[in-house]
Structures are given as structure tokens and as C-alpha cells.
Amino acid sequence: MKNWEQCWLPDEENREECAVRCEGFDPSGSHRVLSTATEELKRYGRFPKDAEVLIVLDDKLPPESYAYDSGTLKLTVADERGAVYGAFHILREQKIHGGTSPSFGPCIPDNPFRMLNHWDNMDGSIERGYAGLSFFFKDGRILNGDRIRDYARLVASVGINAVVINNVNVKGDATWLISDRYYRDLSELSNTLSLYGIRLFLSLNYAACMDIGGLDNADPLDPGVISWWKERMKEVFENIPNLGGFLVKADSEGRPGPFTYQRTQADGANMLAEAVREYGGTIIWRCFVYNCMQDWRDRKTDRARAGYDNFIGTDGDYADNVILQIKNGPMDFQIREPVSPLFGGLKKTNMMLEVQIAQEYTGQQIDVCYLIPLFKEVLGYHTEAPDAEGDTVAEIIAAKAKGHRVTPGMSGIAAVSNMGDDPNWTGSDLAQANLYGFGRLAFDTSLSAEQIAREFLAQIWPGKAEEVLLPILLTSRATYEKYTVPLGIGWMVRPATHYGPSVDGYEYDRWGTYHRADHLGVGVDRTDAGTGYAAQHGPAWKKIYEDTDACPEELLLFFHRVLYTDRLRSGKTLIQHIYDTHFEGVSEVEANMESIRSLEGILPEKIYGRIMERMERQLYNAKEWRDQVNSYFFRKSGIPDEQGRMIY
């Protein structure tokens, strides 16, 4: 019996099977993804006693669509993969609709690449992994089977086309996955993936020329380095079917890369990018590039301009089979920063944006925090000014955005995995929302976060839980927020796990994340007078960026130092703002674990079990927050609460 849960997907199969007939596919090919849709649609689909349904091969319709007909109960495809993500759309509107599904489409992807980046170790530990151990890996071995195969199948249903396996930080027995010893296991693995059209990607180390190839450099302009890493993809693509290429974490907290070399990003990247280029490979080369060993004295020095800084002056140098992959904020999956300034200031260059799923500094599916309200605030950022047309992050990474110049079909959205072993494959069954949300929004950028929870909640828990659920999904980011870092400060988190509050924690480190509070004032001067980062976004951002009556109040103090007794435009002091806002954000969080309390005997009781032990964890994580912060600043402020509300 397996040992995990179908989430989303219909669990119930038909007594009688359904016929599916297929129409204008080559007779001649294997089929092994079309064969995949007509098993979902046979094995779970609802439809009248004794129906047919026709999926239609339409080559005028763009890669990955599908259209449907509910009334002729006809599937028009573009492809294969379109057969399984039109399956997957009726089988959701049939379980969401009670057994009937109406007609749709034609459904478009809006982003090319749909990715999920897995941090999974070959030991079986997951970096920044909250939901159990890897299901790919244990022990140095390569995992396969049922398990793997039901997450292809979960996954796919929400439109994800590309999933790299293993950890960017490429250390130990992961750098060998492109050699002999793994090609047999890959090849089984990818194998699995690819019956729902899933293409599968590795992380890979820069420097495994000399890790196992022996070398004594990694010099990309280096005759003998070159040479390793074309016989080494030559050989890698013979014997792993259906990879899609590499993803690569250079130069960044230790890595290894190009800068070593005195050579660039675009030297780096294009090197492998030549390498795989006649096997149809991809580098995904990532953005994420600051210096992780700063002096906390050095007051000009700001790893928020790092990416921007890195990577602009090499925009157009890149091979056309290359990808950027930038992080939604210039820092680090912040609950709160600006969007990062590269989707702006690239206009020759293959992008993807990266966001992450996993909760690392947003509650690490421990505390509730919907994360797709955020990114449809990144997704619908204006890069140029806020009333431009045509420069959206979203048409930016669908490749469609004005000025920009980019080769189609390289371009997309990543998210770092939040699944793992666990039953529920979240840890936090309402941390699947997140999973969920972000394949749906993937696909279709125009979708709401609302839209999207009421999905999801339709599908596990219709009715009075939907109901109580929907508004505490909604509502969780701002509360999360509340209850920990003010008006875009970040961090404050307990350093190594991320967990809880340490409002010094990374002030006097290394890695360059400051908030620089004193008994006057609070936050980092980013203007022209400061660490000049609000310029690298564009005359317009930059104007509203500096200006402190202009600039986004929940941003406030990422791009400015505010004293205390500053007035904001509530009325309030910034003291007082801090305060309530944490005094509010317990309160939340208690008022939802109430809501919740009415669902007992509603929800099935292991998922009513599991959901409440970790409300109660979060209720005493944001009691942490409020007490530790509040504390923390009166201290500093000496200026008294207002209410007169106990602060230690």
C-alpha cells in the first residue's frame, strides 16, 4: 500500500473505463505521453455511460495547448504534452464541478520553461527542505519506482514541463551524476518522467573538470577544459534519453566559476552552453552572484546591487541555448524586497525568473504563508515605470515584453521544491497550495491568487472547510509579514536555519544583510547617498525609490533609514507601527487557529491533526517575533507602546 497521498488529483477510479480514440498523430511513433492522457482520462474520467472521447492532433495550435469541447467531448492538442495538460484540466474541472466539466480554451502556456529546482542531496537530505527526506536520492543511489512516478504525475497535472533533481550546490557524489556511474539510474529515472512530459535537468558543478576530470583549472577559455566538457556532454546526452541540460550555480557563496579566471559569467555559461548546444541542451545559468564575505563596516558595499552589478555589463554576450535565471527580489526569497532590477535592465538576454516555494524565510511550511500573492506582485511589477505598457516581469519571462530581445522558447519560471517524503509530499498539507499555485500560475500568469486557492480548496476540501481555509490562505502573507520583519527590512532570522527570530542574527555577519537599527532610526540608505541601488532600476523607479513620500511604505525601510518618531502615512510613529504591527499579527494568527477549531469532525481527523499541531507551532513562532522584535527596538528607542501593552 503506498505510504503517500494524491493531494489534488482524483483518487477514485472508474468502475467501467471510458474509450478515447486519438486522431491525426503518426501512427508509426511510440506515444508514450499521448498513452500517459488517455490513461487519466480512461482511469478517472467522468463521463455519460458509454461515451467517447477524441483527442485531436491540431498543428496550428502553439506548442503545449489544448482546447476542449465538452459537448462533442473532443480534445483538440497541439501536441503530446498538450494531451496531458488538457487530460489533467478536465479531470480538475470535472472533481471541481462535481463529475462534469465545461468547455475550455484554447489553454496557452504562458511560459515556456515551467520548472521546479529541487536542493536534494544524495544522501537523502533536502537543503532548505521541510517535508522530509529526498524521494530521488538515498544514500549516494538514485531512487525510481511508484513514488516517483506519482510525482511526475502530480506535478504534470498543474503544467510543469522541467524538473532539476538534485541540489545547485554541487558537492560530493552529485558532482559524478555525469559520469558511467549514474547514467544507467538516470536514464531509468528520466525515462519515468518523460510519460508526463517531463524533461529532466541536473545542477552541476563548474569545476567538475577538475573535481573528476582531473584537470588542474576550469578555465572556460581553455583549450583543454573546453575539450573536457565537449566529450564529457557528448557523452552524458548518448546515455541519459530526455535530458533538457544543466542548471549552474557559479561563483556564488563558495562555488566555484569564472570570476576565478578573471573570465566573465558569459564566458562561463557559453562555454557549456557550446557543449550541449548539437544535443538540443540548455544552461540555466544562475544570477544569484554577491560576495558572501564582506566587512560589516563597509557601509557601501550592498549585495543588493550584487546581481544587478554581475550581470549587466555582459547583457547580450550570452549564447542563444542560455538562460538566466534571476531571483524575483535582489536579495533572498525575502518575505518583502523590490523586484529585482535585472528583468529591466536585460534586454538581450534569455531570462527566467526564480522564486521559491519552500518557505525558507517565509515560515518553512510550519507557519501558513501563501506565497502566490507574491509573485503575482513580481509577475505584474512594471520594470520601466509603474503606468508603462508592455514590460512586465510576466511578458518579460514569457518573452513577449516590448524592447526586449530574446531567442523564443528560452525563457520561464523556476521554483525551489517545497516537497519531500512526507506523506503529504509538503510537510504542511496547506503548504500544498503552494505547490499547486505555483504550476497553475506558471502556466497561466493571468490567473488570480484567489482563483487559484479556491481551485486547489475545491478539490481536497469543498464546503464549510473551503470557506474557513480561503480567507486564512489569503490573508496569511500579510500576517506573516506582521508578525516579523517591518516594511521591507528582511531578515532578522536566526542565522544556519532560518527559523525564527534573531533580529542581530545577520547585523554583524558576513553575508551582507543589515538593518543598521540604533537608538535613533532604523534601515539602509539606498539612495545615491547611500549604497546608490534604487539607480540600477530606471529613471522613474529610481525618482519614486529615493523619494520617502513616494516609495512603497511596505518597502520603506529597504530603501531608506527612518528615525522613530518618523510619522508614516497611517499617522504613525514608526515605533508604533512596529509595535502594532506585531501585537496584530499574533492576534491573527490566534483569530485563524479559532476558524480552524470549527473544522474538527469536518476535515478528516489526521489532516485536522496535522494542520492544528502546526498552527500551535506558529502561534508560539509569532509570539516569538512579536516579544523578541518589540523588545528589541524599545530598547534601542527607549520610546514606550502607546497602549501600554507589555514589551519586554
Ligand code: GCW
Second form
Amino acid sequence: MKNWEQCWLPDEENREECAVRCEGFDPSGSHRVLSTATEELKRYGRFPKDAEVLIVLDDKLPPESYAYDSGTLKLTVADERGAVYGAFHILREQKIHGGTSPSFGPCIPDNPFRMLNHWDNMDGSIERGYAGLSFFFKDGRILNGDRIRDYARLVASVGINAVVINNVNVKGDATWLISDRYYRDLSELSNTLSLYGIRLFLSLNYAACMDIGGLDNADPLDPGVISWWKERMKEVFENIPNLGGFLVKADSEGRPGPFTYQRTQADGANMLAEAVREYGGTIIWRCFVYNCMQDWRDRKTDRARAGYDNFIGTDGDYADNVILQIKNGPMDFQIREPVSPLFGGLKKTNMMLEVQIAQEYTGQQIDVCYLIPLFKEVLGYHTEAPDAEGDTVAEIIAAKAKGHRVTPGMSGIAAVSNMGDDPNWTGSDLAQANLYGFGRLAFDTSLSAEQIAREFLAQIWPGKAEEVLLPILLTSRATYEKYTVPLGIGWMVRPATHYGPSVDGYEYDRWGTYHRADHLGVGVDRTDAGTGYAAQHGPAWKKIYEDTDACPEELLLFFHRVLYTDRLRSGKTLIQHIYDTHFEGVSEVEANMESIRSLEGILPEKIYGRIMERMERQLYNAKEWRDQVNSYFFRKSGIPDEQGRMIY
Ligand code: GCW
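Got the form predicted alone; could you also share the form predicted together with the ligand?
Up next: the whole complex, starting with the chain shown before.
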């Protein structure tokens, strides 16, 4: 008996298998991925008795795409992956529509790379994991078997085509993943993933040539370093089938990198890219590079500037098999940030967007926080100017933007995974919507947050539960934002764990994450008079961000220092806005709890119990946030709440 669930996937039913015929595929091939697609249709599809489903190869379709004609039961596919995605699409429609699927397509993925990044450590722990332990690793060993197969199935069903299985912070045993200690197990794991068309990627320790290679340096221009990597990569690719390449966190939060040798990020990335080129490998290089040893007294250094400052000068210097992976915002997965100015700034560099479905700063899969609305905002952001064309983040990562020169097929979107070995994979049942939604959105960025939520709920808890849960999901990000951090300033979380409030938790620390509140006001001046960050967004946005009247209000404190008595667009003072939103946030959580109570006896008992248990913790958390934030600002400002509510 498996002790894990199938989430939105169809349950196997005892019924006659349908026949599936494939046409147009080279008869001499092994077609393992195609077999996966036919198996899925046979075991889970609901078709008329004696029906035959036809899968036809059509090489005029773009890679990984498909179309379905329900009249003839014909699934036309570009390739074997297209067959898998087409099969899951049919199953999804059948589940939603009570057994029959309408015709659809052609469905063409918007992003070539649709990736999950797992931050799993080899001892089985997960950095920022909120759903149990790793299902990839345990006690320095690699796990395989049914759970991995079901993982591959689950994520492929929403179109994921590449995964990084280990934490970007590569230390200890994980450095040895590129050694014969692990080749056998990795190749087995890779084979399992490949059944569902998923390419395996590993996170790499930039200093592996020292840590396991015995070299005395990791200078990317040193001939000894270059040849060590060349030989090692030859061995690695010969031993691990279906390996797509590597993800690298260099010069970041204590990880080694090319800066140690006065080389650029491009020097480091290109050295590795050359070593993997022969094998079709890709180097995905993260832009999360900033000074994490900042002095809080220093108001000139601005962490928000760091990504752009460290990378913009290298635009155009990267090999064509390098992709820069950029977090959605310039800081770190906060509930509200501007979009990273690197997307618009880099014009001659392959880019990938990194988002986080692990809810590190957004409630840790205890608090409900459906993140697709946030991702939609990022994707829809115009990098040049609000009214420009062909310049959105979605267009940039799909390699369709104007004025960007990139390598075809070398871009996309990655999410830091929210999965673990909990029975429901994501700890919170409602957090499954972020996993599901990320995959769907990565495949089709035109889907709305609401469409995705509806689809998800219709498959998993249709009917009354869907009605109750839909508005909760759709408003959850706004609710979370209300009871936590005001107007884009970020942080205020408990250090280390990042769950729960601590307004000054990071205020006098070295991480570059300051709100600068005093008795008069709060916020960071990022105009030219301040840190100058706003200018990284180019002239049109600079003008908007620097003007307090034009600046999107939800980002006001990110860009400006504002006095508590200053009026917002609502006519309220800043301090009153802070008080009001915090009271509202808690009320909304209470209301959500009430409506979920109406699902007792409707949702399966186990699931109802899991959701309610988390709702109670969310309510406690929301009250802590409300009271700590409100008291903090009351004590700083001395200004009472106009409505005389309880502030401590
Ligand atoms: O958000 C921060 C996290 C770290 C993480 C880092 C990163 C994996 O707190 O845990 O390290 O970002 O993205 O590299």
C-alpha cells in the first residue's frame, strides 16, 4: 500500500482498458516516453467501449505540443513528450467533465524549460521544506522506486520537463554527486524521471575541483581547473543518462565562485558551459549574488541593487548553453517586491525566471497563500514601460520579446519546489494548488489565476468544496499581505525560520534587509536621492517609481520613506492604513475559517482535518502579526488608532 496520495490525478478504476494505436513513430525506437502516454490512457482514460485512441506524430507541430480531436479520438503530437502532455490533458478534461473530454489544441508550451528546483539535502532534510522530508535522499543515499515514479507522473501531468533534485547550497555528500559514489543510483533515478520526459539536473558546487578534485584553486581561467571539469563532465555524462546539466549558486551566501579570483560571473559560467557543451548540457547560473555581510549602519549599499550591479556588465558575455536564472524580485521571494530589473536590462543573455512555490516567506504551507496571482503579475510586467509592447517578463522568458537576442530553446521558468514526503506531497492540501498552478502556468502563461484554481478544485474537490475554496484561494495572497508586511517593505520575519513576525528581526543584521522605521516614518528611499535602485528599471519606470504619487501604492515603502502622517490615495494616513489592513487581514482569516467549517462532512474527513488544523495555526499567526506590527508602529509613532481598537 502506498502511503501517499495522487492529488489531482485520476484514480485507477476497474474498467476495461481502451486500445491505443500509435502512428508515425520510428518503429525501431524504444519509445519509453510514448509508452508512458499510452499506459496512462489505457489505465485511466474513460472512452466508449471498444474504442481505439490514436496517437499520431506530426513533426510540423512545435516541440512538446499536441492537439486532440474528440470526434475521432485522435491525439496529434509533436513528439513523445507531447504525447504525455496530451494524454494528461485528456485525463484532466475527462475528470472535470464527468468522463468525456472536448477537443482541444493545438496546445504549445510557452516556455522551453519548465522546471522544479528542489532544495533537498542528502541527509533527507529540505532547506525551506514544509512538507516533510526529502523523497530523493536519505542518510546520504539516493532513493528510487514507486514514490519517485509517482512524483514524475504528478509533475509531468502539469507539464514539468526538468528537475533539479538537490539543494543549490551544495556541501558535504552532495558535492560527490558528480563522482562514482553516486553514478549508479543517479542513473537509475534519471531513468525513472525520463519515463515521463523529465530531464535530470543537479546543483553543482563551484569549488568541487578543490573539494573533491584536490586542486588548490577554482579560478575559471586556470588550465588545470578547466581540464579537471572537462574530464569530470565527460565521466558524469557517460555515466548518467538523460542528464540535462547543472544549476549553480556561486558567490552567494557563502558559496564559492569566480569572484574569489577576480573573474566575472560569465567567466565562471562559461568555463562550466564549455565542459558540458559536447554532451548537450546546459548551465543554469543563478543571479542571487549580493553582499550578505552588510553593515546595517551603511545606507548606501542596497541589496536590491546587487543582482543588477553584478550581472548587467556581463550581458552578451555568456556561452549559448548558459541560462541566467533570476528570482522574480530583486530581494528574495517576499510577499510583495518589484520585478527584478535584470529581465528588462539584459538584452543578449538567455534568461529564466525563478519563483518560489515553497512558501518560505509566505506562510510556510501553514497559512493559505495561493501564489499564482503573484506569478501572473510578474509575468505580465512590462519591463520597458507600462504601455510598451513585446517587453513583458512572460515574453522575455519565452524568447519572444522585442530587442532581446537569445538562443532558441534556452529560457523558461523554474520554481523552488514545495514538495516533500508528506502523504499529500505539499503538507497543506491547499498548497497543492501552487504546485499544480505553477506547472500549468509555466506551460501556458495566458491562463488566469482563477482558471487555474477552478481547474484544480474541479479535479480534486468539486461541487460545494470548490465553491467555498475558490474565493479563499483567490484572495489568500492579499489577505496574507494585509496581516504581514505593509506596502512592499518586506522581511519583518523571525530570523532563520522566516515564519511569524519579528519587526526588527533583520533590522540590525548583516543581510541587507532593512525597513528603517523611526518615530516619524518608515521605508527605504530608493530614488536617486537614496540608493538609486529605481534607475535600474530604465527611464520610464524610474519616473514612476520615484514619484510618490505615481508609484504603485503597494510598493510605496519599497521605494520611499514615508511619514506616518502622510496620506495615501485612499485618504488615510500611512499609520491608519497599517492598523486597518492588519485588522482586516485577521478578520478575513476568521471569515475563511468559518466558511471552511461548512465543509465538514463534505470534504473527506482526513483532508478537512488537515486543512482546519492549519487554519487554526494561520489564525494564531495572523493575530501575532497584527498585534506585533500594530504595537510596534504605535509605540514608534505614538499615534493612536482612529477606531480605538486594541493595540498593545
Ligand atoms: O531565500 C533564501 C533562503 C535560503 C536559500 C537562498 C537561495 C537555498 O533563505 O535558504 O538557500 O534564498 O535562494 O539561494
